[in-house]
Structures are given as structure tokens and as C-alpha cells.
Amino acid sequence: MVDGFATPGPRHWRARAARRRQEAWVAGLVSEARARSSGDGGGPPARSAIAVVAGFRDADGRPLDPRTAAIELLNIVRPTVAVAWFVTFAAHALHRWPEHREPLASGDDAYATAFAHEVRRFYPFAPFVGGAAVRTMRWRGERIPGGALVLLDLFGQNHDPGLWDEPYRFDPARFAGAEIDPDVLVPQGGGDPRTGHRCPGETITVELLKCLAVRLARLRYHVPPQDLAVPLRRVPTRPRSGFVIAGVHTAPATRGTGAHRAS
């Protein structure tokens, strides 16, 4: 479902089919959870995502229908899976610029936050987002008819030299102690997530990426020969080889050997 994002052709249709299958499966899980909660079989843990969604009541006191509940659950799972793309980009960045490994591995929260923001700014997970104009309007002298498709150039804005100093240099320090303007850094859309095209899970993405990037920086591994080019014609993009690592070893919690693909 994530790999078919904003993509025409076979990948898009496979993603739509996968979403239909998952919605039907999760709707069944919601119905089962409700039946077990109301019976003697017990239900899912009270604070689990499925328990919260299955037990939710709208303003009229009615539960969500199973399909809507399934969609809401997938709206949690799908973006969480999408963070794997950013983790792969983090591995790519640490390979290209290993000087960031030591300060990231130290566990300094401010540095990890800055690193996460720079990964999201620098790498083009989603090059653009689109939306339909709700009414006819003018913007900077240009007439936009109601219903027209409007594209926000995320990659272009995040690399605009008028907004960023040396935009094609990977530099987490640009975010060190800086106040982040949400209308300037837009890797996951712009505007207010309650009313605009900004991902409502952006803060979760940042926290997950911080945690996983620190763990990645603490790993010791070998990067075998592979194609690490990041094609800008693919949406969502990633290194052509994913990111293959071998001979992983570090702290007891992350022991392992063999080859692993960070994508």
C-alpha cells in the first residue's frame, strides 16, 4: 500500500487491491473484538489500537461501522510502515556522511531530532502532494479554477536556495536549536493537519525516526557493493538496492549476523 503511493500503473492497482483486502480483514478483526468484549471471551488489551477504535463512539454515541473502523486502524498502521523508507534514507545518509554516526549514537535527543528533520528534508520520499481547489481563487496573480488539481512541490521547497543555505548539503546542524517554520519544512505536506494537506502522523514519524536512527548509528556493519543511487523518477523513491547491510553486531540487544535489507 505504501509502495503504490501516488503511482500510476500496476503498482498503484496492486496497492489499491491490497488496501481492499486489508480493510476487509481488519473490519473482521474489529467485529470479532467487539463480540469478544461483549461476551465472556475477553477482548483485546484496553489501550491497544484495535480496542480504542472498536470502542470509539461518535457525537451521537454510535460506534464506527466496521469498515470505517478498519480504515482508521490502517491509517495508523500504514504511515508507521512508511517510516521504514525514512529509516532506509537514514542508513544511506550515515553511509555517505559517517561523521554523523558518533553524535547520533551518543543518544543526544536534540541531535537526533535535528538528524530526523534533515533526513526528511534532504531525501525525496514524496516529491509532491496534490489537492483539488475547493473554489475558484487567485494566488500570486494566477487564476486557479475551482476543482483544479493543485500540486505542492515538496522536494522543490525543501531544496529551495531562497529558504535553505546550501540545500543540497546534508547538514543536521541547520536544525540545531532552530525554530522550525511548518510552512517552510514540508516533507510531509503543508498547512495545519486538521485542515490542510499535512500528515497528521508527522510528529509520530519524527519520534520513530529519532529512535530508530540512534539504534542504527549504534550498529556496526559492512555495506556490500550495491546500487545506492536514489532515482527521482520513482514515487515513493528509495535507493535502487534498498540498503543491504552485512555482518551486523553491537550491543547485546541488537546482536546478529548475516545480511539484512533496511527497506
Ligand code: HEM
Second form
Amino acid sequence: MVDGFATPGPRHWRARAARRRQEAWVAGLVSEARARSSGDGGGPPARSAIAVVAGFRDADGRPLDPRTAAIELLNIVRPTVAVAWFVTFAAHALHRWPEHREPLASGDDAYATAFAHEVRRFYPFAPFVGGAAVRTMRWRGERIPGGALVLLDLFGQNHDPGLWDEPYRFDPARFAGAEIDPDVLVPQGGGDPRTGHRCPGETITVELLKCLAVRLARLRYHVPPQDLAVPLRRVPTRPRSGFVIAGVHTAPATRGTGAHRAS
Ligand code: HEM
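We have the form predicted alone; now please give the form predicted together with the named molecule.
And the full complex, kicking off with our chain again.
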């Protein structure tokens, strides 16, 4: 489902088919969770995602129909899985610039935050967001007819030399102690998530990425020969070979210490 995002053709059709299958499967889980919770069958734990979503009600106070509940749940699961793409890019960055491994492994929360922001800025994932102009308007002298599709070039903005010093240098230090301007750093859309085209799950993404990047930095592994080029023609993109690691073990000196203990 993630791999077919913003892509025409067979990958997109496969993604749509996968989505339909997952919706049917999760709708069944929602019905089962409700039946078990109301009988003696022992439903899912009260605070589990499935239990929370199975309990959602619509504006009239009625339980959501199972398919709508399934879509709600998949709207959380799918983008959470998508964070794995950023984790792969974090592995790529640690491989290319291993000097970041030690400060990341130390558990310094500010460093991990800066590293996560730089991974999201530097690497391509969502290349653009789109919206339809609700009326004819002018923006910086440009006429935009009502209904026109307007695209915001996220990758372009995150590498704009007018906004970023040496944009093609991977440098978490650019975020050290810096306030994030939501209209400048836009890896997950721009503006305010409540009114604009910005991902409401951005803080979750950053926390997840920080936690997993620190765990990765604390692992010792070997990177066998593979094709780590990141093609910019593919959406969403990733290293051609994925990121294959071998001989994994946890570094004894840093195991289980600091703010990002493996959990
Ligand atoms: C790889 C990480 C992620 C990327 C690149 C990403 C990117 C985006 C983008 C570009 C949008 C569209 C914004 C728009 O056009 O209005 C969006 C919407 C959304 N994202 Fe994310 N996202 C990520 C992770 C997450 C996570 C972890 C969650 C929640 C657990 C999440 C929840 C959502 C939701 C619910 C929407 C739809 C909002 C709406 O339709 O109003 N995302 N995301």
C-alpha cells in the first residue's frame, strides 16, 4: 500500500487491491472484537488500537460500520509502516556518514531529534502534495484558476539553496537548537495540519524515527555489497537494494542505556 503511493500504473493497482483486501480483513477483526467484547469471549485489551477504533461512534452516536472503522484503523497503521522508509534512509545515512553513529547511540535526545529532521529533509519520500484551488486567485502575481490542481514541491523546497545552506550536504547540526519553521521544513506537507496540507502524524513520525535510528546506531552489523543508489525517478523511492544488513549484534557498551532504550 505504501509502495503504490502517488504512482500510476501496475504498482498503484496492486496497492489498491491490497487496500481492499486489508479493509475487508480489518473490518472482520472489528466485528469479531465487538462480538467478543459484548459476549464472554474476552475482547481485545481495552486500550489496544482495535478496541479503541471498534468503539468509535459517528456524529449520531452510532458505532461506525465495520468498513469505516477498518479504514480509520488502516489510516493509522499504513502511515506508521511508512516510517520504515525513513528508517531505511537513516540506515543509509549512518552507512555513508558513520560519524553520526556514536552521538546518536549516546542517547542524546537533542541529537536524535536533529538527526531525524535531517533524514526527513535530506532524503526524498513524499515528493509533493497537491490540492485543488477552491476559487480563482492570485499568488505572488500568478493567476490560479478555480479548480486548478496546485502541487507543492516538497523535495524541491527541502533542497532550496535560498532556504538551506549547502542543501545537498547531510548535516543534522543545521537543526541543533533551532526552532523549526513549519513553512520551511516540509517533508510531510506544509503549513498547519488543522487547516493546510500537512501530515497530522508528523510528531509521531519524528518520535518513532528517533527511537528506531538510535536502536540502529547501537547495533553492530555488516553491510554486504549491494546497490545503495536512491533513484529519483521512483515514487516513493528507496535504495535500489533496500538496505540489507548481516551479522547483527547489539554493541555491549551502549546496550539498553540512555533515553532511547530498545523497547
Ligand atoms: C513516512 C512518514 C510520513 C509521511 C512522509 C507522511 C506524509 C503525509 C502527507 C504528505 C500527507 C498529506 C497532507 C495533505 O495533503 O493534506 C499526510 C496525511 C496524513 N497523515 Fe501522514 N505521513 C507520514 C506518517 C504518518 C503517521 C505516522 C501518521 C499517524 C500515525 C500519519 C497520519 C496521517 C493522516 C491521518 C493523514 C490524513 C490527514 C487528512 O486527510 O486530513 N502520517 N501524511
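For clarity, a rigid core is taken as the largest C-alpha set superposing within 1.5 Å between two forms. Source: prediction; values computed, not measured. Numbering follows the first chain given and starts at 1.
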Inset, instruction - Indicate whether residue 58 shows a C-alpha shift of 2 Å or more between these two forms, with the rigid core used for the fit. - result: yes
